[in-house]
Amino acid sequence: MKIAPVEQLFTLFNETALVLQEELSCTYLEALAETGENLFHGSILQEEVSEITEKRLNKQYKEINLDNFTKEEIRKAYQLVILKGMKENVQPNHQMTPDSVGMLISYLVDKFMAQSSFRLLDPAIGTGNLVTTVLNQLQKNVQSIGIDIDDLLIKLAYVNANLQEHPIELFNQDSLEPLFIDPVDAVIADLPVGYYPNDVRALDYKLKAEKGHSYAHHLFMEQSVRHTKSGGYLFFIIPNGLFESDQAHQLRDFFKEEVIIQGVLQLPISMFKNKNAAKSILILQKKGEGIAAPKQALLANLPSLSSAVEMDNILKKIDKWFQDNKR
């Protein structure tokens, strides 16, 4: 019986770090990260790795040639051992974006993004799943920046880059920090909620709390519009109570001098564990000379991700407002 190949990949990743774990005594993430960087140099690269356990790594590797793989096998393949390795030691923002929600994301990058080249920023990158999904999906040459404070999950964006071959240029910090970044045309982010804790650095922000901490979504999306050249997008992945929050007037107050409100996606309510949990994709486009608010917004409810009928009807319903709305 042929074994697929997402599967192929998933058992090398798998079994290579459970010995890694061992023989190095860290915990499956970073072992995973281990193997990802052996499988993509072609060699065992940690020095304290016992003869025995070298050679049985090396035929395991040796069992699989990257080539015969597309990118989304990759991705698909070292996504599902992430999530084994986070089940076991999960924090609750390192959750992965669902697969049909990236696929969305992709869908509308590509759609908003008439240029054929352009630079796209994730603040908040974690494991480089939402970034590469995109980058797979679109036929388009696109540079990538990418950042993270988490020194393991950015250690993980970039052996799943190398693995698949995308030039993402990462840097480990916290996003909320000053950036040495050109301006991009483009910004993808499942932002991080909750509170920033660091509120001598949230001073620097318009979206800035009264009193008390400031939402970390909020100052995301202010950094991440500061950094986003006029007239650029941004697509964020939103809770549903955004704007019913004690903080939503600022936002609201932010955006209208700073944005225009391109559309909002209610994601399916069946996608997650309560209502409370639910998200929205909001898609914003920086104001600038010449930019002009569309003549209504992409508003939707979204059906079940997996209906392919009620979805293909919604994207007829989004291409026609791009008929509508961008000629």
Ligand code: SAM
The other form holds:
Amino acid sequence: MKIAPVEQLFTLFNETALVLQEELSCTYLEALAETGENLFHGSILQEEVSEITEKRLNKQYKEINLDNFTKEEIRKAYQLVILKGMKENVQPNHQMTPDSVGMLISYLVDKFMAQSSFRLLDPAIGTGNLVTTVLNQLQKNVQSIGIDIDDLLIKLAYVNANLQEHPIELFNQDSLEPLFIDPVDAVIADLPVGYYPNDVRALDYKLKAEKGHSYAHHLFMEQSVRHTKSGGYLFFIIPNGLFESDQAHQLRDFFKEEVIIQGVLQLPISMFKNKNAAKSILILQKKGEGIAAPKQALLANLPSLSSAVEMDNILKKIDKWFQDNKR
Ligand code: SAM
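Let me have the form predicted in complex with ligand SAM next, following on from the form predicted on its own.
Let us now look at the entire complex, which starts with that chain.
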């Protein structure tokens, strides 16, 4: 029986990561980044491994030729092994963006970004799953930049990008510190939600809390707007209660001044552990000369993303909104 490509790659990543985990006495996810690098470079990069292990790994790597796999097959297999590793221990704020949400964001980015070439930033790139989902769906020339504070996640993103042959420029830093990047045309981000511990850094933001800690997700949006060109679009995965928090009035004022709300799509509650953890996709456009608000913002409650019929209806609704508001 022929083994499915994703399963074949999953097995390779998983088995070689387990070997390296044991040999290097590290976590599964660290070992996964190492095996991914080996596979990409076509050699064993870890000096600590024994000769026997080296032979065993080389044999396994040689059985696979990455050129025979599509980018999506590589992304999916890598996503599955990361999910396995994340089961061990991961904070909710570090979780990968699920495929269904990534696909929807890809669809939206494609619709809103009319140009055939543009610059894209993900200031919370994590494992790179969201960005590469988008890159794999778009038939456009996209120069991408990713930032993350977590050195393991960004290493996974770097390996992910290499294996899928996406030249993403990566920065391992706090995205709320100054960023040395040229302005971008679009931002996508599955925002880390919660308090930002660095009150001194927060002083640099209009959205700093009037007292106490500021919300990281608010500051992330301000930082993203700052680095977006006028007329550029921003696609954020936000908590549903964004406009109901104690600091929401500041956010509303900031939005009024700097952006146009193009749409809010509420993700199905069934995707989340409970109602309080549920999220939406917020679509913003940075204000500028000649940039007009839509007659009406795109508002929708998304049905179960696994129901093809219901999804089709929603996509038709979005298409209709584009015809009425964007042509
Ligand atoms: N889209 C990502 C993916 O597909 O893997 C997942 C993003 S995850 C929900 C949020 C990310 O924000 C985490 O990777 C976390 O490390 C990062 N993060 C949190 N605070 C940050 C900060 N101050 N600067 C940069 N990244 C930060």
